[in-house]
Amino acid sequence: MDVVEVTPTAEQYAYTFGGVAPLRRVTPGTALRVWSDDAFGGVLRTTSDLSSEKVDLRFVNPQTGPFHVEGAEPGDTLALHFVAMEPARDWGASAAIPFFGGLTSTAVTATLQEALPDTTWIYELDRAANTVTFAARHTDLEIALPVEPMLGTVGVAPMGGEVRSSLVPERFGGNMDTPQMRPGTTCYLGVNVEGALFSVGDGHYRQGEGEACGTAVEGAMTTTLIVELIKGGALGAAPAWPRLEDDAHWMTVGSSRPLEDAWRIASTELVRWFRDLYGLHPMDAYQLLSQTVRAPIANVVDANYSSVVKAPKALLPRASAYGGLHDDLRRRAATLR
């Protein structure tokens, strides 16, 4: 299975989801290797660059994309299989940016209190042993992290003829800023628009749960993904919310403020889906997700709250999603040159 190449220019980043002309048109079942840039546009390269002073927020988080589709329209869901991601890039950086994050005062959380310093972390990438290295920058401390990448930002074009900030995490995925979105997982999208439009980008080397700072160790990312299309109808309604899979969970995507407004989205969109995944009541959908779900915590600091909810497949008689397709995926994956 061939696999199509796609580099952006900086002139052709878009810094949202909606009103953007498309950056190409593929077709189901196109495998795509996309080069996207980092959260900062590559400002942040050593210790003395500060966000205050380098990176303008309207500009951020740039955009591989968007893609259009063939054949997608609204009522249809669209899939993405994520089959690799490769650091691009042999550093990646963090900042604490004044009055943004998850432990300041913000424009939402307004207080008296001046803003935190504005810091940038530098993390080196050692490829031979996978690892970025935490060098403190106050005390005399260094630490080797595992690199564990993922992907930020995934999205289509919202309803409505919308044009939302990439900064934004909502229904149509987003700036979700999920650890979950990761080599192997399979991403479900309901389509808005024709040709679905969608876009990636915010390749984090590692993120804890939560984004604690309001930014993870951001880097340049080439990403390989596999792009299907489901008609609407054909094997179920399309997701109202993001849904993902992987080998060992069904997970859901929730986005709103306050954060329990966001779990209890993702945690409705589960009991929906259970509905669908084994016939359940939706009662009984909602007492089993209760004992068994997990509820990692996506964001705390972008425009909304992330919370993905995610069931293990382990407890759980074996169920079938979409016809399989995320299994299918997998074994594309494996074929790809």
The other form holds:
There are 4 protein chains.
Amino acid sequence: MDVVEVTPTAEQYAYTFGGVAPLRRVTPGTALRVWSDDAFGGVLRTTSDLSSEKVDLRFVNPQTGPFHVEGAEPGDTLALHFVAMEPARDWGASAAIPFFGGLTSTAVTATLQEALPDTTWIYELDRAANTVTFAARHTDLEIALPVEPMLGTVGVAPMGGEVRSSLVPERFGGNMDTPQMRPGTTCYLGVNVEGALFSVGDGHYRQGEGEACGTAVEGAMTTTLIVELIKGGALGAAPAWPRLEDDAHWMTVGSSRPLEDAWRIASTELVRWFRDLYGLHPMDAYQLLSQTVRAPIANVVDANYSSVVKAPKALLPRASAYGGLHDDLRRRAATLR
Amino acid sequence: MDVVEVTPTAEQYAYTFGGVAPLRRVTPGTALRVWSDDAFGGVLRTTSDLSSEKVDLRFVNPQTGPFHVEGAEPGDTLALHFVAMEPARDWGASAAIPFFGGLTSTAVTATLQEALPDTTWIYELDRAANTVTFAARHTDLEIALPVEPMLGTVGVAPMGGEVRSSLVPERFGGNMDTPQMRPGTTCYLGVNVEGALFSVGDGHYRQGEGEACGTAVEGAMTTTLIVELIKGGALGAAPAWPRLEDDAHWMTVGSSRPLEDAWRIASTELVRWFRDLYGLHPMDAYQLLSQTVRAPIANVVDANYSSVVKAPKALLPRASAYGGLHDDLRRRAATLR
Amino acid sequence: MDVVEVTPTAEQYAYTFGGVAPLRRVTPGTALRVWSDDAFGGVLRTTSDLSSEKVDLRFVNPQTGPFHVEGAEPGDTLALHFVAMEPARDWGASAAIPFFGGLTSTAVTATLQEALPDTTWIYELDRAANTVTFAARHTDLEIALPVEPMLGTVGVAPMGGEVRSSLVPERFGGNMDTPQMRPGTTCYLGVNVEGALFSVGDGHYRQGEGEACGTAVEGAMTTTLIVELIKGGALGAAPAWPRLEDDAHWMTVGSSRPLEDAWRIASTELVRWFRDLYGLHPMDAYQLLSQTVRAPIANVVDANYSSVVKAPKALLPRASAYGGLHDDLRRRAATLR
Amino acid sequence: MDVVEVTPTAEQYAYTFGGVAPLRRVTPGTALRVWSDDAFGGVLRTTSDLSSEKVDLRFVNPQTGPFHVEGAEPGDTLALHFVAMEPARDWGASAAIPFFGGLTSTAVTATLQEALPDTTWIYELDRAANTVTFAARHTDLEIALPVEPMLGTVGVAPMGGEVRSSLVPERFGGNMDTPQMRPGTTCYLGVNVEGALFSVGDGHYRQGEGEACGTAVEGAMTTTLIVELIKGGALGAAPAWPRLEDDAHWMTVGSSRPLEDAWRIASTELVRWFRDLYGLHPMDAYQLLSQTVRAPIANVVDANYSSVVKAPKALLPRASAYGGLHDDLRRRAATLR
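Return the form predicted in complex with another copy of the chain of this protein as a structure block, the form predicted on its own having already been given.
Let's see the whole complex now, leading with the same chain.
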């Protein structure tokens, strides 16, 4: 299986979902190896590089894409299977951006208080050990942490002609910032426009759940993924909100405010999926997920907050979604590495 | 080490935190084996038992307690180490109570819609297999699920003379409904009144994170725990909000509405704990937890919502809280079983 | 009509709804003239008196009461008609209390930021002009503002044996902090315990809607009110949440978090009231209030937020609630002044 | 003063802010008389016309515009002064759209409950009496209500290249759905793109605060307005969020979720405006608005909720904004009618 390499120039970076001409056209079944810049466009390189001086929040999370998927139409479901993610630089950066993040007031959770001190942390990557090192800015503590690469941002063009900043997670995916978006995961997204126009970006060398300070260990990333398309109606309705599948879990992602609404979205979407997977009545699906799921918060810092609900396959009867596509993609992925 | 057995009569059940005379006085160091009734007071026994007919939401989660801890004063920290939890009946019950739960409007998230159908599920316990069985009400599906016992409700008397329903999670603990409250966990709670006046109840044979439908697999429980007291000032300030520790995690629990506030509480409390444990500046603690924690939702259904933030000890330097009390309690617990 | 004068000693102040022995027993129909201290217990007297030094947030809003209403039982409705409110001191005080208020992070909307500067404002009362004067602390601006007296706190004992701080607004009324609680208003509250056990306090010489900084022009107040009791079932069900009536409006008050839930509560309670008043189907009541009501925010700063929804009587057909009690109380009030 | 008449064809309707080519170019100082269709595009004409059959929520609130304002650049402030609004049809329509509105679960406040019944109300306009008549669907009640025309939707193109549905209120204005957007009001909006690209629509013959059911008395409208431009820096910074001024009030509008965040936005924007108008320190501005403002909820039903904070000029020292532009526009408007 061939892999198409894509590395955009800085001029080709996209900062929105929708509203951008395709970077490239791909056919379903294509494997891509795409390079994406970090959330800051690579401008935070030392702890002296302050986000207030170097980062414009209207232009962060540069996307690689969008990709026009041949044959994709509204009502179809796009499947993106992540095969591998490799740090593309030897360091990652994180920052407490003034009035951005979860433990500070912001432009919308607005208070009259002063901002937290604008602070940058640089994480050196040790490729041999596969770690990034947290170095405290105020004391001498250093801690090597395992690299656990993921993508903060995976999305398609929104419905209704909207164009949304790459800071936004919503129905179309986007900046969900969940550690579940990692190698081995298949992401299902409803197609809203012809060609789907998906893009990826915002690589994280690792991230805690919630992404408390607003930024992960942000790093340029080389991502290998396989693109697939499920034609509408063939295998059930397109998901209303992003669905994820890995070998161990059925997962849904809701994004809204307040955070309980994000959770409500993810939970009702999982009720719908349980109906498809197990033929369950909604009340039985509601009961079953109440006793079985994990509910990790994804982020509490973006334009919408994101909540993941994940059901362990091991607890549930065997079932397959979209004609067993995930298992098939896993097999195909194995031939790539 | 002796174990004091406590089984209340139905007349002795407490339905509030605070406002109830002590059931018993205990000295720090005491091991207790307490029986607690299920959240419904045992009245849902078949699927024909409807919550709207049999359950009064003002009197659920019957507590066993309160226990007056000798010598406990405001400013101290109560430590409760859970040694074992054993199902005390051969079945558990769950219910979709009208206008109660996460995927329905409620008395406060009030809409004009009809309630979801009042539905009860009974889970038969298989002690040999250590499972409870989900039986769908609308189809034939049955699924045996592992028993993973936990307590929904662990709390002390509130500050300021308040008395709160046993449905409420707050600063004083209470109805946090987190699966983390299980055997092997130590729960630290700030003491607000003389004697602390703690109680426990609301046993769950298992529960998913979020407790979506509002009720877990509710079951009477026999809980073995060890009571300890940390005198104020001796080992750092009392926690402002509940802290949990097990062999693998430092955890905090925030409870409020909206859900992001519960998460903010838990996260800032963990920043404070990281400062105590590692001597970190708050900004470094903020950064470190941003990249390392798990953030499972506890419940989105109670009078307040609860959010857990948990830091894996394995990722962090070795440290001990409260003079290494948790490890000491683990050792003592081992002599009980 | 006689008026019973009640002035508590400081030792008699109540700081909770519920949990306090009655200060006095009154029969329905009684007129009371009650003195209440200000929210700070009178300790902020100059701009040098800082809330962080002088105010304990666990003991603010001292209540005058509770009053045991003879014959009141759960299921009944208590009606309190406010006849007059007169400033009982020559100054009012307001403060930006650290981590308390609407434009700051708080103990529950928790961030890592510094508190706003602890600041006190003293408002001199000009009885002749009936004004209080805002004096800027950082410039020379002074502005005389009309006195518009109101009570922040009016409530009964909660249901289910709960005891709540006088900082809390809830189903039982309490610290709703709405300017609608002024002379000429009748407040209807469902009775939860024998005797109702109502209390009043937290006088405001004036307050903007939202009570943004967390405190109004707080002042000791002499309040004249008439107590009435509507026996359960006689004239419709007791209100689930506080209802207010003045000559011009039907009003409901919801208190919860997030603020939209407070508004949902108030709106659904008004739908129920419209059904009683006009025999409307809930969908028609929903439509009618959608096009006619005012929706002033009461407070966004207390333990719960409060939202008022008010329907102008002038837009609606003539109707009367509780047998025309409000008009009757207005007539009786006229004989008092 | 001449008035430019603009009536779009249905093909010219815009359904987004941003992303649409200008309908027309206008110079600052121009008076426009624009016709706008109702929120439903005129398709709900009888009570048998159901929104679920006739309305596509991706294409509601058709906008008239956008208008390219000559010389407008990012950093400038657009001022739109509303001179007159006249119902352009003899009836208005309102609907309880399934899963849309404030007292129902929605796509984001998602529950498993059934939708409320899809219901349409038609309001006949009596031009002589200047009333629209509510006619109950389930009983015989009819109530004539005064026409109080307003525009739900006034906005410019968003920043950062975003394109937003005309259902969205945000920093750029948009679907704020506040009754304050009426004749006599001047609306100030920060300019984000060259030409500003403003549009108007969503006329309401009247609306209660909160717009509880999600729709007002929706009607086609003829709006007369004057367009002005304040060049950046000349008279203070552009507003971060919409500001409104009428003869009696300084007003700000915040839009976000949860509703308290909308209120926080509006309140902090008013603190900034008070600083400009009165030279006040932020803490004094915070205090002053706490005691003086009204805080009517605008809507709790749109993609974001909107909150208005309004300070009565009569309570405050005389001041003028943007060089007294509002008073000047009032004078110019008088020459038009």
